[in-house]
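In structure tokens, the next block holds one chain alone, the form predicted on its own.
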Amino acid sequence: MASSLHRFANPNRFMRLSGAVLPWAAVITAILFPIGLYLALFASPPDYQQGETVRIMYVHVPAAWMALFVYTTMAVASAVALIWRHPVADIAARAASPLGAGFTFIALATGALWGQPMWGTWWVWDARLTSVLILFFLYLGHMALFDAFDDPTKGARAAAILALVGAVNVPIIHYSVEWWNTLHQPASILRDGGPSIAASMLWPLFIMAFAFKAYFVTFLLVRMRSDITAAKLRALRRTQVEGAGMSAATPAAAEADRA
């Protein structure tokens, strides 16, 4: 397994798969969007309790799922890098961690519109939803450490043990309905027993979710490409000072040569 990690641990080789998966990844999600939100809005059926503002929830679940999903990715990267010193699973968890937190505050958003009606608040501070705002300040805090040392390498190393303790919320999350008395339903998908939701409705939630996890791939793929490419204009511009000040010194300690 770690000689399988190192081979992909060369930036210019991860440059050449991601070229290569970025397109198809991008079509994809230009493709299951149109799509999912066609279904969702207007070819799914209302439901019989809640009416129109059941559509609340194609957008609310995936991006629920999303936020879990997103923050595994990131503790396994933060794990990969901490013990293998992989230089591309630093860059993945730190291109992940803003896109993690936007579908946590989507999570969180649509939440809250779809429990005003449902349940006559916007806001409870029952066990999951309260887990899921720990999950968000945990995403802001891993990319506030980041940047917040003057040496990149111990802002990447607080960062992925950040994200290594935090991962300890996941469970909880998953759990909580189970766990603890609270307002928020329990599983209707993942479940003994298979869902609860009509087909009609599942596969529009299915097509949305896959979208949602393209979106993902596409834009980690791109932010990590980014990172990776101002890195080496980093290095080439200090390798040209570095060459620059060489240059400079060499007339100078010629003069004093001869002096």
Given for the second form:
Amino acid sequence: MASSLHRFANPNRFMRLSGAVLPWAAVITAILFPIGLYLALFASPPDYQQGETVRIMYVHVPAAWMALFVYTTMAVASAVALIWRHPVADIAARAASPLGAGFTFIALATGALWGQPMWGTWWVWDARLTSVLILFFLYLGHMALFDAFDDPTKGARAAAILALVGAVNVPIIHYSVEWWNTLHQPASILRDGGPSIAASMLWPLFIMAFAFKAYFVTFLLVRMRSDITAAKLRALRRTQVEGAGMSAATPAAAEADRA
Amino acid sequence: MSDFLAMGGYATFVWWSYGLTAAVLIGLAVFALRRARARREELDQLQARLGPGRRESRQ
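Structure of the form predicted in complex with its partner chain, please, following the form predicted on its own?
Next comes the full complex, this chain leading.
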């Protein structure tokens, strides 16, 4: 397991692979968003109870799914980073959290904008809404911890531990609508017995969900590649300070040399 | 068209939802792309200055 993982640990191999995947992810994002928006705003029917506000669902639900998906991705990457000291895993976790925070913010904000006309309130402190707000703060804490130490490996370690501890919140969010009485409705898609919403609304929802996922893949890769470039820059500067022409003395500089 | 924009009387809520979503996703994308380009240009310049002793690391 460890040895097969380490084949992907090499940042150069990652740069090659991600360079091949990135254009496809970008193209899929660019194709799916216009189709999804057309279906969500024009081609899908208004709801018989909620009227046109149901269109908020097509951004709210994909954003909420991504908020959980990105956190799970981040927790897995953090576990890999802690257990196997996999350098690309730390980079992945770091690149993911601002995107996850963005998705969580969208879910919270569109939820408030949907709650006001349908529930008569922007916000309630119920289990679902509160646990998602905690998720948002976990993302912000993860982003802050990475930069809170002078030694970047210490920051990465602390952030990885936070990501793993915070992972208990993911099933709590998912099951909150079943375990507690909440104003939020229970799951309509990921439930026993299959989706309970009409196909005319299911398709726009799925296409928007795939658009959000393709967007995440695209910008996760952009951010990871950019962080690897930054690491090379730091390593090169360090060798420059130590004196040009000297052989690489630090592991980081040796890494840049191989690059 | 004005019917479409009115969203059955819920225009404020629907358009704010889509507007905020677009603002967040486009904002994160522009930030990431700008920073990636700045870092790549800086790395290229530094490698050019360090001269031919170093292998090209851009892929």
